[in-house]
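One chain follows as structure tokens, the form predicted on its own.
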Amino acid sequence: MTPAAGRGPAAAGLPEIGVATMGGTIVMLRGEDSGLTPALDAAELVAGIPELAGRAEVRGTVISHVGSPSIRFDDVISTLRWSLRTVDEGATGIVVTHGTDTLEETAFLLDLWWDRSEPVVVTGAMRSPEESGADGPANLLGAVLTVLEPESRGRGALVVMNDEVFPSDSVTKTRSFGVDAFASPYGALGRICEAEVEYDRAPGGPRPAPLPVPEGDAWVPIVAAPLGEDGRVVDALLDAGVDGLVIDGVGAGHVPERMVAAVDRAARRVPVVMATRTRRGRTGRNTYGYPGAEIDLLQRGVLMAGRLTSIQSRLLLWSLLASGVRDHDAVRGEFDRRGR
């Protein structure tokens, strides 16, 4: 764990707030001879921003010292209880920081199982700190300020991305380069705004209840339906023993029909989840009755994602398998409820 940044006597009384380092662009400088690479930890973070001198105290550790492709759900399970341990000793949130190709998906694992009130909040950088007009001070100023909102607690894990709060079931990365990289389909919840974070929205009802945090693993890959594609990569993942597939459709949910025999013989094998990757709208339900539209689909076993992306598809089926859950209405059931 990094030295607590903000501790003393001119901390006294102030809210504390965990900082966990996961890596990523946030925390990298470049080598004399090198490319960037994570160098910096929670406390050389936090004191490069003048801004957060006595507004909170700060603990941090760090989780790992990674590019975020090169995360492991172990990493984001780490941090979680590392978050919970923090929040139950008096904390009032958690700042995460986190490369930001992977982001989202750890942001939306820490939903899937976050049951506190208090917010877990992820940021990253698009700009190294030796980048001219670096955006890291400014989005973990900004993740310290959301965790201070009282009207932060009960939403879960957020995302803050260029003065901008998302939602974490909904936001993405949408460009490889530049600092409005995030977005959300359904825009953002806030934005901050003179040091103050001002929401839109209000809660759009209660969260689902939290899963377990998986103790086991579970092999769950993607498999793309574009024009032409035929079940021979279903069918060499499902010899090769698979514990789930999900499929990212075409349209509202929907594969070749040269696709179909194969993903038929998954469905009746391991949990098939059809999402879209229109990336904005949900799959469909009974709109299309051709072969491999959603009406024979379903009728095959397969499972809607909603609006779950195929990205969270994956997390979430990964989650529910690897702790242990196979029974198919009870996959479909966390589906209904969390792709609505």
Ligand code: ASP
Contents of the next structure:
Amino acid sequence: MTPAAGRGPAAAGLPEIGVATMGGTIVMLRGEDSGLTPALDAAELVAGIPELAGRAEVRGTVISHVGSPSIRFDDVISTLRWSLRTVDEGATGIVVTHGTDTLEETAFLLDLWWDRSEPVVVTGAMRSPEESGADGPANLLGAVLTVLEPESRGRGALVVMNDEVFPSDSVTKTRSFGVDAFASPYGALGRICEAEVEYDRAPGGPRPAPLPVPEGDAWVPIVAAPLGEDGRVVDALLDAGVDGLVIDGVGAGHVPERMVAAVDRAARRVPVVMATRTRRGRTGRNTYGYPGAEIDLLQRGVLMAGRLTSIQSRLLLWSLLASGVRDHDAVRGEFDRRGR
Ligand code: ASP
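Beyond the form predicted on its own, can we have the form predicted together with the named molecule?
Complete assembly follows, chain above in first position.
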């Protein structure tokens, strides 16, 4: 691992790394008669990792001190803006520490908007700092090593958990407990071994152009489409004023026939995106022709999410709508580019 050299205020000494903390188990301590709540800041986190000394200078900030289900879009945008400022002032890259419940969502959003070659690496912990075998220090060290690794440049936002480096466009939390909770159906990009980051593959071509950072807001709920569902939820959401809709479809992106009329009504008014709840592989284009299958839905103007999950599709559609991108072809273009 070669420390990046020659940039910014830390050029004379160690490379500088920004560490933004956003809450989560990695900073949580147990109160006297209550459960875990956020307590530590970036400096306290870093102080628990002696291996960092001699590798990097850390500039820290606390963005939020919450459990990650309560992270808001504004918090992610604040993290983005602080991170951009920090790399512009010379940092080699950014580590974001985050609760694991929604970690993949913040990583996905940061990746949509990140327009620098410096890495932004999101990490967290499945065990709190006071538990035996706490994984936060190792994950934080792994994230710092990943930022310092020159091969991490140009890869956008990454996720480091349990000594594995994941792409932010496919990693998900797959277990409620356990240090190996994170996985990608398409595999990790690399791993951390003996304090070195080893990538298995080079970046697969240029990243899609970053999206504008939203100035506004939009309401984009996700609707499930399980066996026996009809269209009442879709109609109710339409009446309530949604700006867009994501459907967590079955199989290759299908809904029950009884939902079709409502989905059709929705697609005439707002962008409707169909994802597959299988979490692996992409939505169909031209295989199934029954009512509620992809050929029927495409003809009704429904957009296909490709391999983006419904969670990712909601974030992408939110980002587009909240920055004023409403044109059907422009929205479809982004899903085609990112869902491949
Ligand atoms: N279980 C969570 C975590 O691992 C809590 C949260 O997401 O904030 O951090």
